[in-house]
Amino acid sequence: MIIQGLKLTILGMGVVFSFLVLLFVLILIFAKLLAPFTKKELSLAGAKKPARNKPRQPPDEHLKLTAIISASIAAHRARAGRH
């Protein structure tokens, strides 16, 4: 019974290992085949400067937000303590 389990374990690990090796080889092949397209895209991406998504808030805004959140938590805890 144990021997059959070990055989099945080795077979399963061999199948998974073979699949991973095949996947690795395919990724390498596609990387070589698509390298010219990647270079072209990188050169186009390098020409454009990335836009900033969101302007950063000044530190005062962070302090105000922290104070508001702290006051809200304190109020909730005070109200929850009464029940």
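Computed from a predicted model, the values in this text were never measured in an experiment. Take the two forms, superpose them, and find the largest set of C-alpha atoms that agree within 1.5 Å; that set is the rigid core. Residue numbers count along the first chain shown, from 1. First, how it differs from the form predicted in complex with the partner chain.
- Taking 2 Å as the criterion, Val15 does not count as shifted between the two forms: its C-alpha moves by less than this amount when the rigid core is aligned.
- Core-aligned CA deviation for Ile68 between the two forms: 2 Å or greater.
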Contents of the next structure:
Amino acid sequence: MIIQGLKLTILGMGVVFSFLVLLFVLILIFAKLLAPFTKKELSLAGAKKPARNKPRQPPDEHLKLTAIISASIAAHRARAGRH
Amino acid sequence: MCRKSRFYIILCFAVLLLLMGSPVQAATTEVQAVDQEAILLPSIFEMAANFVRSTGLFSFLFPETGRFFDGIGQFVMIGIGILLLYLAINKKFEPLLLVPIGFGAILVNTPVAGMADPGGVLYYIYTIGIKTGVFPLFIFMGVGAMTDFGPLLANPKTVLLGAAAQVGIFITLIGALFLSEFVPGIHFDLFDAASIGIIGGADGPTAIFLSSQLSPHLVGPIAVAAYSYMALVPMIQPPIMRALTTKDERKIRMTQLRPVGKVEKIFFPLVVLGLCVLLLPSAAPLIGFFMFGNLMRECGVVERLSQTAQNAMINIVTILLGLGVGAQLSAAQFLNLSTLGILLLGSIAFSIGTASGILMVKLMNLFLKNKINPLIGSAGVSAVPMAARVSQKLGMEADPQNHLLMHAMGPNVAGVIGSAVAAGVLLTLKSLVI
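Counterpart to the form predicted on its own, namely the form predicted in complex with the partner chain:
Once more the chain from above appears, this time first in line as the rest of the complex follows.
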């Protein structure tokens, strides 16, 4: 009986592995085949994003502004502490 | 005033009683006269005795079969039903399934009612939905509609981890045959062993589907074992994962997943189905329904159907599936040595599946430039999404900045496909046996 189990194990693991290895290969092939579609989709999604981002200030200015605001908050707190 | 009204009420009752009494007397005299026109009732004492005999308490103590243990067995099974309810409600063990299963277990062990006998409601639920394998497939469709294969498509290597974790299924199968060979009182044939092994697939619907097809008498214990261990994944897996990995391995960071396009996601279910049609048609019911659900989700034109499959429909079927599985928890089928064997083997199946997933990652890492964190290997034993969450948790433990959840979802959903394929192979047993 245990021999039957071993036979089944070898067959079963063989089938599971070959099925999923084939699936792995097929996923790679389809990713290659469909790459143009994916690229197009992503560029469409990407094109929208920068449009929204444009009006924002560049990061350099952003940092300066943060520094100024935090400095003024600190100054305010220091003054409040004195009272 | 008050006393007067009380008097009237009592008077009214007395009159009512008299009125009710007199027709009974009239009827009995009439019956004697007209003979067979009315229904005859036995004497009041006999009626009372009959009533006592039809109470649950009496049936527990003096069961119809005459064997004392049958009655006590039913009583114990009701206790087990309550235990399942406790685990579901208080410990949050897979409550969506264990609440209906636990309640079904109580109902089916209610003496005299015979709800699981032909004609009873649980009998019909079981016969229509579980014996035929229909309910688990509907659930699988809903699971497909809930599954996002994106992480798997972004990192297809992880498919192999889903394959490795299925080793647990087959080792357990051998273990079951081993037990039945060497432990007196346990008898599993090859079909039973295959059904027990599939617990290691850590996938409830697959386990119920396969056992309903191969060994229907074990559906109850197998479903209970599968769902209990799935709930216990956060306790079973971490010690094994820690034991098999070094701290440095657990800290491995994985590169961010590439974005996956919609067209790829639409093609994927069709590719898997095509592979199944060509290689393993016996897995077509499971894989077919799984991929059908997923196509409905990804194609984007049947949003209503997809929503129904992953909400209303899966909920309705879960209720019925749970009750139907509970209906299989009768004393005769559950209270025996085989159930203990199944529970023991189930835990072994989960542990081996976890370990083999991790070891597979280590093997793959020998050849890969971009190393994989071995913690995601354990997610190969389906149990979506619990196993992936365990990987995430252990990853965060080693390195709080390391987020493994999305990476672990890859092997996690591959595990579902893997266990469906394994079930497909085991289903061919039916035609293989000479």
